[in-house]
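As a starting point, one isolated chain is supplied in structure tokens, in the form predicted on its own.
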Amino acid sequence: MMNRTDCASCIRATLAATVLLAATGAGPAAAESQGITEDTIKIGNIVPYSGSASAYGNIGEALKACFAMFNEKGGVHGRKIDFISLDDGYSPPKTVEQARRLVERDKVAAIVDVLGTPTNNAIHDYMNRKKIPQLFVISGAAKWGQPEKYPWTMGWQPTNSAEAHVYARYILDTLPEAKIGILYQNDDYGKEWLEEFRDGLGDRADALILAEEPYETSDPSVDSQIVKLAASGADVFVNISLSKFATQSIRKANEIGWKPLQFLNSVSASVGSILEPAGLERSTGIITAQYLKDATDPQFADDAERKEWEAWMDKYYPSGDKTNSFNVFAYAGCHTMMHVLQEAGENPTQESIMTAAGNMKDVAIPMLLPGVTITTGPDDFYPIETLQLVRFNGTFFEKYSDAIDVGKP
């Protein structure tokens, strides 16, 4: 019996051979691959349009608008994208239900940009058993970059480990006597992020961290947790929260007069959907990490990519909020998927799609920060490995550090 390493090697070899056949026109007909016909490629997506993380449902709407733009331009190799986006309410059991529907009923060729660590965890094994690409997972968990074990799954954004270590290093270098309070989501996402932040602090973690407060996604608010963190005497707030809880925590800290230096995890660093509801003045001074251009930053006012993004918003997503960074995220993610489909050949298969995803070399995707490109390889499923610290000035996030090469976990 083959071990997992041998099996993974066989799969990678099969993928490479498939792409070669597709490139020479000798590959299997498109109709032989699930979700791919002569005219269409069916792509699935799962995001929370409802529930505690519903702010991220905006990503699904923006993806629809972006694929619509590409369809109007002719699609890819003459095929239009048939995009199906479903709601899971950020509930793992519902994610499983929706993934089964997409794979077994709708017969998608791949799924893209499914949001969340616990939700993607719930379908990780299933997607790999079914050999359906689970691409550009919206989660910073390191596990999405394990081609030897999960050859059908790939992340996109920098890992939680990378971001957490960047914040930890900044604190150690500039605030060696910091008193740290941490709010974190009590699930796979928050726990991994907290563990990686502690790892970044090393043997100073116990001395610097005064308090850690978890919350459940079913909680109505995090007000009590913020009061406890303030009472601990912390002067640095590491905020590992999502969606409405990020908004609530920023607002509550201000209401009780707690004014620590705040580090906000990048997935919640959206001016339009998170900071505006909290209050822009209340959010001033927040530090986060970026790898995408901030559409509210005046330094990009004359940037060609930003102008193209704004034109896309105006034509294909006029109801969208240009201050919402999730619209930038979805636009860049959509372009990444279209690049992969283009490179997968004129007769794409599930195998050739994964091979194309795993062979990107310094690919420039619109709206990534200057100098940030995407590179993957058969043994490197971490597309983006660069971050930059930024600080909110009350209007936009301004550059706070040079680009940081974070590498693989």
Contents of the next structure:
Amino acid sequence: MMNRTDCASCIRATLAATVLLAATGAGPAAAESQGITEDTIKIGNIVPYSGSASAYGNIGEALKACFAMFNEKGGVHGRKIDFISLDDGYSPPKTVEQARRLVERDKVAAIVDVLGTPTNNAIHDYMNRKKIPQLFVISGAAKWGQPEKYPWTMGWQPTNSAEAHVYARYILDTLPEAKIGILYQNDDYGKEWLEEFRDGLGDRADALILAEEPYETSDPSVDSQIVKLAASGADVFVNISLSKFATQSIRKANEIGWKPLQFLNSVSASVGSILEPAGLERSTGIITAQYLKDATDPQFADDAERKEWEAWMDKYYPSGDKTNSFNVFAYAGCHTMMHVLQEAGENPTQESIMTAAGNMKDVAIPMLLPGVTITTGPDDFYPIETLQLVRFNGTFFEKYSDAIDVGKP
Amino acid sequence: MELLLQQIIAGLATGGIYACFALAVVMIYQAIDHFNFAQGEMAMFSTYVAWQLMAWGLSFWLAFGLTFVFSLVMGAFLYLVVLKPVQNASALSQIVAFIALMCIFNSLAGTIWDYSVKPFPSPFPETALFGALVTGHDLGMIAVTLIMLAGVFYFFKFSTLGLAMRAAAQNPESAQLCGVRVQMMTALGWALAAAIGSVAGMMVAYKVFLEPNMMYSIILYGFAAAIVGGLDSPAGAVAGGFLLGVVENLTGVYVPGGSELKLTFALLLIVVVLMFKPTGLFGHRVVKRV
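I've shown you the form predicted on its own. Could you give me the structure of the form predicted together with its partner chain?
Every component of the complex follows; first up is the chain already shown.
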């Protein structure tokens, strides 16, 4: 039933387009500035508000609150942002449906901050075929930065590859005699991560890596993998595990008295959802990489950007949780989008939006860590490529190294 | 040699998880002559109840006892309300009911307690033993499994109630004619299976952490262990669980590329066992009169 309605609407859309084309004789020009009127710019967004990934729905709420703030300040070049955020339940077919709705029915100028690798994957070709910007994809995969093949898509956060290279460079620089043990998830994510990490170590990889232990997401626990890694004699533990496996591995290592220097992939470096269940004391000393300011970190208590962020939370998103890092993430993402719209000119088009997005030079965005800026170019669609190492001290992550810029992955 | 020993001990520790759950699988199979696909989710739900009781300030063993009683009631209730109406329907209809129950419990737990990973306490000391290969919890869990096994074994072998229950499951009509109250027995079977499942859940939750999907993979291994050991043999199921844990670990070490194929080898073990001994290693041959 759904499909039939869908198809009916797509036929109608095609018909309408044909009629329009015949009437004006200038179809492409009209399509170029879709979603942009005298006083509004329509921006679409898709995040899971329902289903098992619904925690990420928070990002959509925070984006809405942030655009509301900009609208109150007068918008951009006299235009207000008309922000439409839809739910896909983290299901790729649903993402396609919602993206088509945004592009063909709501006629948005661009979509921003769609969450997830499989979900963005599902609309990657579609958005590029339609030539509607798919900006600041929320995913660490490297594929969102291929301007020659996909000129309408751009990532935002550092890629997994950038993170792996940051750890590798730090280890090469400061621990040349490291004996490394690696735990990784046996899927595309873990394997790509491992490959990039080995790549970062270069010809020292085989000499430094003592043991690599994969786990399946169907494994009940990773206890036996941790026992093997500890038995290998490794003194540096590169932990590329997700959700409960991260929690299990942290506790098991501690339980059996294995005390290596532990690098934990940043997706799992959440105090509330990963470290706390594993035990805060057991998690002390874990190192990870960050690019955003942690709102709970006392070192930023008097930071001007953080205070401004807090004032925004109080006024525009009072129901939001100030300890939730998604609210910082969305705030910085929305500021990046506003910067791009500002730079896209008095009369923006889809093209000028992409040109502006691909032409950022050391742009400072509020709530990025000191030393982290956004730089892109016509052939560099990776906005953030700088990370800082931080160490968990039992209550929060404190600075451990200066910002490390690994440039293009 | 030392590595071999290490891997066997570590394998037994993991096998304890499978054994614990395989016992619950055998229990329900004895009672209803079917697999219950909702078994894992029922155990998960009971474990959440225990977690909630402890969050309210109860001690571990008090929460353990109350959860055990809650699970007994829940098991009997599910049978009377959900499964009794479909018990004369085809096996397929019953399986659909089990799968529906599975989804319902999963969503219910997610809605009530959300999907975040929660730590679950252990009543046993946290000390590491045998060169840090096993922990106090591993040994405690294995001990609890063996105690449950002894209880189940005694129940089915020596108690009249156990005998009546076996009769009710294997041949309901004849049992009824002999004066066994079949529906009562089936309800009791459900109650006991749910309770044993809840113990398994409370034992493994410390190791795997509590979240609504924690049983997805364990139930797979639990079924596998029960099939390897023999579906009508509680001792076989427990042995099957330990065997699975050890075989899985050893292939990870001694077979090239084995650590990526652990699950494959575990499932291969089932196929091999079933080829040569279709009723499982410890199962009894069943003769059915046609």
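Because the structure is a prediction, the values reported are computed rather than measured. Residue numbers count along the first chain shown, from 1. By rigid core we mean the largest C-alpha set that fits within 1.5 Å across both forms.
Asker: Return yes or no for Ser85: a CA shift of at least 2 Å between these two forms, with the rigid core superposed?
Answerer: Shift of 2 Å or more: no.
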